[in-house]
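Shown here is one chain on its own, the form predicted alone, set out as structure tokens.
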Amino acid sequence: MKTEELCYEADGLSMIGHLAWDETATTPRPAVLVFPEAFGLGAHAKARAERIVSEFGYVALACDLHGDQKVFPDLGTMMPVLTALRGDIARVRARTRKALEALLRRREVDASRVAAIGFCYGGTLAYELALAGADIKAAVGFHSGLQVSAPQDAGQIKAKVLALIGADDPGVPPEDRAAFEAVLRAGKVDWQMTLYGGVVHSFTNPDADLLGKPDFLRYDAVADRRSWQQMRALFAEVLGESPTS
């Protein structure tokens, strides 16, 4: 496995991803946007981009959200940021669309094979670049928020959704999956929600333990490693199979 930092602007910002992908392909592979937690570019969707790397062989790009590889310490410091960025759809396009420009542009991609995930805040970006009409095969949010900025815009979506949720996550309550779900139905979008019983926030990072908040976020190795799993079936459906597999 090969990473480098992939540098590109959107929205007035210095933006610096994490590329990993497999030197010794041959051939241009399937591809995934990697969109992190609201709190930034950090270690977790990082780890996430290289895993997609070495199990499916495909070219990962975990991608920058605040500019310059910023991350937030505290709720107190990026929520203000977040809910300034989530009332500007323009602003949120921006950041998903280079992002995906930016990987489209390297050589080592099949443009016309390429997904979308994110976790947390980062899975609502990817269902926003889906939204935008971007011509992306899957878009896939673990423990992430439904409430989308132009849910309008259902009707260009041509990926297939797959919305991974913690059945007791006190910040997707079952309104706001019901919305999103008629949402997806209004736009005839090819969609699936799977719900975790017992499961709340953030249940994918075992560092959700550490901020001490276990009714609202805690990892789950359960939850965890069924979404991933449907997750992969999902990719062999609308990437291929990966020769790793």
The other form holds:
There are 2 protein chains.
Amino acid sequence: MKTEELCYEADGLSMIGHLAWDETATTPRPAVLVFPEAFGLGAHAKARAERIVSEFGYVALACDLHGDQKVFPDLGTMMPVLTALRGDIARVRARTRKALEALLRRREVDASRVAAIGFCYGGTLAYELALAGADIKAAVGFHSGLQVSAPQDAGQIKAKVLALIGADDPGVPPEDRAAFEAVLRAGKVDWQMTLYGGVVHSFTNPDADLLGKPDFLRYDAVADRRSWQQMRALFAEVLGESPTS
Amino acid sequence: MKTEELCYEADGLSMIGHLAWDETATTPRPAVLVFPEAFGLGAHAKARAERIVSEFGYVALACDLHGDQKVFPDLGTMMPVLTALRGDIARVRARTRKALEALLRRREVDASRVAAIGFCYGGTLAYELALAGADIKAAVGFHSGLQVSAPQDAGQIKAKVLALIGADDPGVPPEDRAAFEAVLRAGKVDWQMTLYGGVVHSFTNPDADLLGKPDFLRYDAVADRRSWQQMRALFAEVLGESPTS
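Form predicted alone done, so how does the form predicted together with another copy of the chain look?
Complete assembly follows, chain above in first position.
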């Protein structure tokens, strides 16, 4: 596998994404955008991008979120930035669209087979990219908030949507699930939602346990494995099975 | 593959199940009970049992529901029988437990690796068997009602529960999903629930379209494939991968 820090501009920021690909591939490969948790692009999203390469043979771009690969150290410093961002549809869409454009400029990528995934707010960004009408085959969110900036645009969604949620996630309450269902139903979207019983927020990230709030944020190895498997099944359906699988 | 009509008594009825297995297997294999739709044991559940053998190498028993492999021809004749049955926990449990016992008497079966699945009311029966505390590894329901006879017994459930539901199924409304979630949460069950957008009842059964009620009963090839895949992933987790897969 090869990796490279990939620079692109978005929303006035200098983004530094983390691109990974199989340098032995002889033809353009399917590709996946990986949006990180709201803290910013760190080890978790980069590792997932690399797994997508090693397990499926796709190209993957772990996307920068705050510019210069900035990672906020705690909720206190991150939340005001997130709050300002998430309500501003133009800025949100710029950050997702520019990442997609940067990925599509790469010769390693088959532009007809691209998907977006994300963790926590990063999954919301995958949904936002789909809502913007981007030509992506799938949008997958792991423990991601379901409040999107422009629900009225659901009719533009071309992607198949997969929401993977801890049933006890305080950040994604049942009323948000119901509202998201209604949005997708109105848009006649091909969507799936899986709930994992006894599971809360951040279930894919072992570092969540370091924050000491197990009723809200907690790693769950079983839900991590099951949700990854479900993503993989959708990828097999819309991107094609990889030669390495 | 070999098949055999397997006779057993349950709830005062002469049940005729349809057993299928790989006669070339040299060791006991994982096994799956397949409970049919409320109409009774017909071609659909038998075919699914045989797929479990051919695709996964397990043993499978398609279970009789009404005795003598009786199949009701329409809702009008079936519903009164179903209504009388579903409220009677002793009768419901007899029909499921006796099927399990019949399966476990077979030398082809590894009794430590057994699961139950079902379609429509058959999935409810898989949940009922789990609620009775049966030693099964998984209970999977496809477009199955979530109202069970003894929700207070959820603490007895040993099985991992997987509910696969059309998000627009009029027979499984959101309030039933919420109530079932609460039951499983109270029982500290390992559970998953997947909703398929734009999908209604009977999505695994092409014959559903013959009933002419597409807003209620409709085959959906995509949801059929996805839900089977999800069942397979859970089987791989709890029963072990099969030699034929």
